[in-house]
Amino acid sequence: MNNFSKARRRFLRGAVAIGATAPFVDMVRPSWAADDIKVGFNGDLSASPSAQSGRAAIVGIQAALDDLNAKGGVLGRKLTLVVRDDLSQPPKSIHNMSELIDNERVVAVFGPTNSGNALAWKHIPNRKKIPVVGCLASATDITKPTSPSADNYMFRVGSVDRFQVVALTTYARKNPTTKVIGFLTETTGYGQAGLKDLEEVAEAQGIRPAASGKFGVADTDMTSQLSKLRDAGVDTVLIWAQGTPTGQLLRSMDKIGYFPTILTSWAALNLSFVNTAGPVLAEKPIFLQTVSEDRTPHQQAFFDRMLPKLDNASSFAFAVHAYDAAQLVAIAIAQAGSTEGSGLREALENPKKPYEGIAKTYHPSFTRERHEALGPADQKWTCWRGGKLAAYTDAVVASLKPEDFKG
């Protein structure tokens, strides 16, 4: 049995214990009190290696609800979580979203795990006026309004592809050893959306890639694409792909002995990357996450609380996002004085007080124009060392200033 299967089985056992995942939730808790405030989660919990981030989000949301309920809930009512596994499938995720809103009557939804699923159903919560606070999927377009003047019900506490791309491209531009840049992206929606961000940001920063290549998410040999970059003299490559194919890229680099400076997406956080690349090759890339491995005491206390419930320590950031997202929704409910969707959206966009969260102090968390709670300055440079995540720094990172980030 592989690590993913073991983690999945451990999570499902735990989910039964806390009544957190469907259909188990209905088995454990056949009915909730009529006056409970229901919030939902819709994301992949079991179908892919990325599901570990979904399981971490459930742990984070449940921790927040436990803390809130221990203090009397919100508006004097208990908060409960209704979970749906979308199996990483857009049709299933669309069905789940309608079912959570129409049948379960949730007042807000968290998730999903995959960006493509969020983009497939974002019209549903916008039409039904139910806020969604993403805490996993990172595609740039998820939180954009459906039209320039429309009320927007899509929020996010999490990483954003565009912000990562801006930081990574800035690093490449400021690195004196970088002479020739290339792009490598997978052919999924995730990879191609990342390529769009890479091309737009590179143009904004005056960078012209010398070569680029694409590969399938299940490919295991990318030596032809890498040879193209090597022949073009590429000394710094920006990779946008999920954890497993990024690991396969490292293995292909090893086959031909070609190791440029490697800058990649936060998918390298996923343990599937390390399991595929191996612990030695996994140390090659530099990437970003939203919670530094140099934790504050507040973050360390939360890490110690969450770690026994996570598949692995590398999924901690997802629990942080989810915890903060759930707390921000609760604050908005209290401020609005109701769970009505449009009032809740307005409260999220106009918080009256700062919130000291796990990732940072949100002040404000959102505005009407900005539905991203974490910005470019919240990106933390990261790498793998000895099979564990570590904070990364070098002379280039130390020299970066806010005005350097463009695009």
Given for the second form:
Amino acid sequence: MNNFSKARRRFLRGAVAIGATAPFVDMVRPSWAADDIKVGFNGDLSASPSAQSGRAAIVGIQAALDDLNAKGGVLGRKLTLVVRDDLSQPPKSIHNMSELIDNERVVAVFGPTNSGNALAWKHIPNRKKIPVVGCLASATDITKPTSPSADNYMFRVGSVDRFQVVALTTYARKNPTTKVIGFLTETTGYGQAGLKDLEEVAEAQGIRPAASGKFGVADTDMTSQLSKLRDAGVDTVLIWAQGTPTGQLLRSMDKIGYFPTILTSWAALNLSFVNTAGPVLAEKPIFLQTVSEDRTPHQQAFFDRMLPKLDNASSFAFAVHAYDAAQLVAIAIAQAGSTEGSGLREALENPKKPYEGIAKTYHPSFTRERHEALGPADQKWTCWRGGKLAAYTDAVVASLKPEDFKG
Amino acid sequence: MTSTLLQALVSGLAIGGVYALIALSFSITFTTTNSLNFGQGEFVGIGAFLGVTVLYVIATTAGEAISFSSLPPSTSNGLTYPVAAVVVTLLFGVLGILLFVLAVRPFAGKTGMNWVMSTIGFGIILQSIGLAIWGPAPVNLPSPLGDDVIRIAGTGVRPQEILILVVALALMAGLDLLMHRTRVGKGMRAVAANPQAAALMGIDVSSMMIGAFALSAALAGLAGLLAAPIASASLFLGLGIALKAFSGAIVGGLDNPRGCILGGFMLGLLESGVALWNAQWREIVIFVLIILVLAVKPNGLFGAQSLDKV
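Having seen the form predicted on its own, please provide the structure of the form predicted together with its partner chain.
Whole complex next, starting from this chain.
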């Protein structure tokens, strides 16, 4: 190689180096230091009515990180949160996921708000070996491994549709006043997945619904579908829909004066449900949530701390899930001794010590086979009373035993 | 069973009233300018939010401490809702003029369909401004007539649904009279039939076209305000409604205002009728029927029969 070529190569190398660093020379130093451990949140914070739960999750995660950082962080490093709003759109959510993992180099991700978005991108964290701990979306399939023997990076500290459906169907089966059951579901992915759970669990419990109806998420009049159920003699209806359409369904029930026993999904927690149904009709359904309104002193202290930062008190459970999820990730990092993805997954699946969280004491939080931190026994019966959430109980609820829950 | 059918009929008429009103608004611009506002859905959503804003401003000016996201029923009492309706109608009239001047007139008389893109763009700009002002969350708008269900022969209906039906029918009858009995109406019809000939007859074609867009936009804004107490005010409220209304207008015959109204009502009734059988099949049945109707009668059920000789 002659000297001219060497000089030219040196010049080119230098030029590339200057070109690559130039954009960063004047860049403001980011708020996190280079040795901080970054965790991400990807979910809806502004677009859908569920966005209030996304915002509650951010408050919960940040509270956990503040507590951890006050004690010196994990592995001697501070934890920082990188937030991405997916606007409830699957394409945006997929993009956010790659961006958080590849560009931001987060070690774990929390979220998303909507089940459909989690199902749209769950292959990404599994392929890139970055644990995701869901704290909002409840679709049953989110935490299922991509194949039976595959390493699974999808975890959840939150409610699960299947567990709710099992509990609600058991209530209907044990209720002496229930003679004829019907299903009503919305036509979105959430409603379709819920209907699948409803049908499978009903079959496992030996229940045959007399009628089943569907409605659009933007429908404002469901009297036709309800009339069909009424004509079939349905006295107990299981509803799987988001907050707003469930509210519209109750308004349509009011129109035709037909009020069967109403068992519905935890979407009724959402303020959009009460706003649509109105405080009086909102008292009709029974549903489940993971944090009881009869709070322990530990939960009450956390509630008092969170309340000023929440949009409303009804999104408290999401802050609890998010806080516990962030703490469990921090425990796993400490146990693994590194932030490397597969080691973190193994530490999450094999916790050495129990963790006394806000929702409960996790002992253990996860195993290799079980990626749900909250189980069927963590479901709390709930209703609305006077515009506020309240613990629900009656003779049927009091009589339910763990062995009753099948499916 | 009778009460079930009657309930489906009442529900179909109530939603059909909204479709008919917007179908009519499509027809008004089509018959005068041969163009449509494809941002009409966004106009409906903005109309609803503007109505909420007017009610909120009136209530807070009177010293009430209320939340914008959930207005109490008292905010729609007395004259406040009619005042909001007048303000929304007038502001949307101005908006319609702006739409015509900025997004339709530059392309009028030219070949191509540029006005399609420009009206869609106008709607998206409007919606984006709306999102920046009010955010994406739906907001409650109380009905001026209360929310108690009225029961007639076992059939339930809310006062707001009756109000929609009455206002829609009154507006349609009024516009029908305007088009057929007044000089302005006859002028508009003349412009629709042949703008050049109308201009030669001394009719101010430009004013007629501006008037048509103002009227069309005002109807969309008012429809948003009327529908909001039932569906909640949302910036995304109008898109689905406008699509159905447009379908109704096409089935009825876009160049026949009375046909558009009938088309809107037919679609509402068909929707609630199919839901009696199977709601999931509703969209499939409706759009298959629309395609069938158009295959047999390309100009819609009540559209003018045109014959082009070449």
